[in-house]
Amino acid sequence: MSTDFHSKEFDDGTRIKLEILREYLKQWLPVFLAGEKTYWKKIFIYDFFAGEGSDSIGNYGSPRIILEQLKNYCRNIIEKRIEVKVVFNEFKKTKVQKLKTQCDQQLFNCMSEEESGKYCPNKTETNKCTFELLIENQDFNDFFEQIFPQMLRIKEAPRFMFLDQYGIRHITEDVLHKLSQLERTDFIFFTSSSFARRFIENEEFKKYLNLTRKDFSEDKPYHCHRVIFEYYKSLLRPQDNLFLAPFSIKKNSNIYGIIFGTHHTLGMEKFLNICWKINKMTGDANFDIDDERINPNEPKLFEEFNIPSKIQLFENDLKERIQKGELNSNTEIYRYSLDSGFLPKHANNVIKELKSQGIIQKTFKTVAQDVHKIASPSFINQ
């Protein structure tokens, strides 16, 4: 992917990626900044490949989206006395200068707005924002190695990281395992999946992805990001306690993608909700990734032909696991569904069917949004 894509208007694929970022920040920020109680006094947000801030016609890139969403919580930050540190990093010096200029202008405009300006310290000429903004010009790997020991010292602090790398080479197995050590870190990273598939036999690619041509199906080239995702998922260790979820993005004939990571089931549910709103058929792509051509406005005569195969496979698998006793509680079903990329509503379809068949107790409730807060008893009829 060209590093000069800011010089033109963002394409549809980039806009989808940035919209997912925006929507997840809308879900993530209030958890730590707008709650009744304040449990953490320090919060960190990182954009490690920030670019210059916007495209050629002014559409916001990731750093400006982050600032845009943060301004909604200036009052909370002040009243709750929360230290919020925002770090933007960009390797290219020419882009860094444009980024600084755009961020300065955006913060000045924010200070001047009637609503957000009420809580802005700049109004009292203190020349500071409610949060600390640091803009760096470093190589990602060097920078990440430099600041990671500091992160470990307060690894329980809430962090959000956006890692919009150019290609595939920066998010290595080592980086993934380092991210897994940070207890309250949610992250989104980008991969050029089509290029990985195309050049996987190249020695340069082999240094970063332990895959071969055989791992990719020639019949399903659009599934290449699913392959990349499964590779990263295979790198996880039991002690990582990390959920991962993919989203494939089609740009012309190429497939790119993002991978989301979180340690908490609620974070996973929030991300999956965003993805399933974009694509109600599979929840993991901005296109018909399985080429099923299902039109919800023109249902087929037989209901089973209106259900995407991905959902059918999940429902069949879940039924089998419940009946075999591999999943014995509401909580176990919830966690398994999320780890498979599905929402509570998908699991509930199975639960309702098994209840009607007498396999599950009639009194057992369907999976609720806050199931991660409770320990569910066994519900299989003995």
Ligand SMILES: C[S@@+](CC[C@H](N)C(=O)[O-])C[C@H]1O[C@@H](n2cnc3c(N)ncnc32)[C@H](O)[C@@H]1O
Second form
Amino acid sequence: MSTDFHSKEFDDGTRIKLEILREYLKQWLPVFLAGEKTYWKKIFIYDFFAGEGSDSIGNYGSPRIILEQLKNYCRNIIEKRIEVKVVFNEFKKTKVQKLKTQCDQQLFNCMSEEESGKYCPNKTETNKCTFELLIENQDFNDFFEQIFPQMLRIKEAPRFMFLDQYGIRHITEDVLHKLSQLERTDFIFFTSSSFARRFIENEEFKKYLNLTRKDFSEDKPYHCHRVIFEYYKSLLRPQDNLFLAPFSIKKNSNIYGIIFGTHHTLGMEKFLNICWKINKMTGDANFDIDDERINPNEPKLFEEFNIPSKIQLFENDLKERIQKGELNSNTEIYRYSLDSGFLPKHANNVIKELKSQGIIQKTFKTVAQDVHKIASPSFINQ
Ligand SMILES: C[S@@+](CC[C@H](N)C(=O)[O-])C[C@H]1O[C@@H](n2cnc3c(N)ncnc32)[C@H](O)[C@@H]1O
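To test you: the structure above is the form predicted on its own. What is the structure of the form predicted in complex with this ligand?
And the full complex, kicking off with our chain again.
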């Protein structure tokens, strides 16, 4: 039996990864294509390990999800005259051929739909989509090296990148630092974290991840994606100004995961909202990663046992930092919370408690959703 990724039905782990991609695109696309004002005339979407388009029973893979989501904005693209460039890349020739056929078919079907109406230039037989689609057949690292200088020339352009590699090899320290130079780029990349944990002492692996067996806890193998995430986070330099967030995915006994990156608090908030919707206990896995067995429908007798330890640890840490004066404003609290993988609502619980204890001023506002636009003054009661 073939073990090729696309010749069988996607498993639950792949489905959740693709669902996160779909949900994030739903949040990302309107920011640049449907805002009241148009600030950017060019946007780019890349799927660097695109595969062939779907699984064995026709479930959409990442490139087709991108096309599916983008078509909701054809009207905006035309009316606002935004140039949208979509780039799919796939190394295997046979997969590229299938991908081209599937994309052509999807765009043809899209054009035939009633609602595409006057917003589809194909209707008037110009034979063009509202966006430009390029399908490449290259090794990722060669391709990325080749196009990076062009990207750097317009580094402020909005970009979204999906990097769904096999294994861990392609997202090196150098690639991460390059991504960080593209100041309006959000990305999601995949890693086979159990695999990395298992083979970390192998010389071949050390070329890609500078970790040792000791970095992985023996009694918490399910935390291996958190370890990989911390590793990538440790590679960031102050000038990178990048937020990263992990999401661990369990498939049978193996752990995989994605890592999201953005320069913007709003991007981070949107991504974390998706993750906390999937897992209300920790917001960073599709399973009970801390093995706490909390069932909200059958609460335990003592309230503290119903609050996941990850949330308790965060609340204590945040309280301490506010009381010590390390976090002095609404904006600082918000940025710190997001950088720790928590939402404004988690920070608000702490703010409310400190207000009720008179530790911070009653007038201090809880962390609002649009806090990324405001800067607030110091609030600690002197
Ligand atoms: C996990 S699959 C991607 C699946 C795809 N995102 C989807 O949803 O269908 C990884 C893909 O990367 C391709 N690939 C492997 N090595 C590559 C390389 N060096 N450069 C570009 N693509 C590569 C594989 O052929 C495979 O189709």
